[in-house]
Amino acid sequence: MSVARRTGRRPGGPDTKGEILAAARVEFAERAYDGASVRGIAARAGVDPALVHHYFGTKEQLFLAAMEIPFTPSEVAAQIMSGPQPGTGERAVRTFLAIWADPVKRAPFLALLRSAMTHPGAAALLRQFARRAMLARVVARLDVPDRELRAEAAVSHLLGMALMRYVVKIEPLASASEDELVSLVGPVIQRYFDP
């Protein structure tokens, strides 16, 4: 009795998911978010692209897992943009602070931001991802002039606040309550979203 030999890509094994994540990290680092593809990541991992989709779904979800991004951009954007337009600034600040307040979520995000500050490839990767996955969803719902610039300015303001609060730990910003910061920063962020 002869045994048929399997050809093509190997099926998933015990650590296939880990191998796909490792391949994705290399592929994203070398090709950035826009240049990386599920097919290329699968080839690097030696698996069928369908297996990548099976484990991770979309390229965005694979990026989130590979880079350990502590939030789902579509959910964050939906949270910020839900509700009446005059409350967008407040929702943006609350949502952003909730992500940063959780030490488990904050750690990988800080690592990615630190990498982006010192490594041009990491900066390009974060920039492309932020534009495609996060800002594009918010910008699409804005009806204001210069909406891309406004959305980027709002994010830069929020990132600056988070870095000063959680990394530099400048007082009294570091010990201010969430409600205090929402009251103080929410109206400023709201101005970016107002016509």
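Numbering follows the first chain given and starts at 1. Take the two forms, superpose them, and find the largest set of C-alpha atoms that agree within 1.5 Å; that set is the rigid core. Just so it is clear, the structure is predicted and the values come from calculations on it, not from any experiment. Compared with the form predicted in complex with a further copy of the same chain:
When the rigid core is held fixed, the Cα atom of Val26 travels 2 angstroms or more between these two forms.
Core-superposed comparison between these two forms: the CA of Ala43 exceeds or equals a 2 Å shift.
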The other form holds:
2 protein chains.
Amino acid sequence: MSVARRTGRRPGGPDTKGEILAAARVEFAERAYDGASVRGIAARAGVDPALVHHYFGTKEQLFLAAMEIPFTPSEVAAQIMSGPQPGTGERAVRTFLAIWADPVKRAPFLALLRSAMTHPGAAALLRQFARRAMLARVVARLDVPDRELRAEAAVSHLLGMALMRYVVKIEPLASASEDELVSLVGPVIQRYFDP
Amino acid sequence: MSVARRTGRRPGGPDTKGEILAAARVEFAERAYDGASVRGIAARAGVDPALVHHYFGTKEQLFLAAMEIPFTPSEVAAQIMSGPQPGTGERAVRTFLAIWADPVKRAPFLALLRSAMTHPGAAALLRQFARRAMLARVVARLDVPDRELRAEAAVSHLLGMALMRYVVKIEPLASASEDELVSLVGPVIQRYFDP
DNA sequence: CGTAGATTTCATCATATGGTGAATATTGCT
DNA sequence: AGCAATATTCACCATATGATGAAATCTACG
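Switching forms now, from the form predicted alone to the form predicted in complex with a further copy of the same chain, please provide the structure.
The complete assembly is shown below, putting the previous chain first.
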């Protein structure tokens, strides 16, 4: 009959761990690693901060757990590579933008991008992801010189676009439609896939 | 005859304010706005933290003071625009990379880029700079449709390149020579300047 | 039912941060 | 020499942060 519940386990079988993870993704995506606080994440999950530590140990480990990427790179790569070669650039831009348009899928990437600026671990994750996802799977099968450099140049453009669109929010880029960007940027990036 | 000097003005006429500014640029560039502390900046400048507040008031104002860009956009724009039109892309990349190659010139931009991720004021500065420097001066005189969007797409690529090269430090992009990047990226960006 | 284990919160620590106001030493002007 | 302005530091404050250990409540299984 107490109004304010005190300590102890709470009834029902809620996936509290999952809620903490979701809250962490949002907070990390919005404020980056350093700016997000365990307290803020706990508050968003409606939970005591100590519970976060109980489940994930340290903030660092929570970050790593929250950065699980929400799709399979092989599928994405397949999607980009399927179709006529001259359309590869456009398909790459379209696929990239589609992922970033979905807030749930975008969150880990935004978090990674924001956190990479100050957190070396996040930078390492981003580096590794760029290599694995883009380079190893997409460009590896193209017969061009300087494959790696070209792949990274292409990723540079895509990441820069995400940066300007979703972080810096410069206009008209931030409000441009996906189709508009695909037809503008696609043919340009295509040059990195051509001989 | 005291070994450890206590409070009070110190002899000589050192440009302490300037040293604080320089220290601030380095710290902000390395750790971004939130990560850089007034104490850290003061320590790097060999000065008491209170002196920083004495000169600049708040951390925010210190940041603004430290972000004075170290070159004149008009000159840069002139440099990019002078020469045959088909070489505009390469000149843009070369000019951009030259600025980023100089640690002193790079510092404010790195600071801006890093801080824009979490600090809305920094994002606004970056946005405004991208507009003023690149768009208004370089692309305005080109006779292409979607001038603004094209300009921002070009800036996206350049910023993304800086991001991958100087923050994420992905290889081989981070170690590639400027010439290599100019000849690879220049012709690609050129497409944004063509009809 | 009873108890072992899992879940959840409370209270608390040590530390770092941005910021303020008073005190002290040095310069520069007259 | 004297004195006002300036430069510089010291000693604090209030607050936020990541982290820990003990206590309380609930579920599951015998």
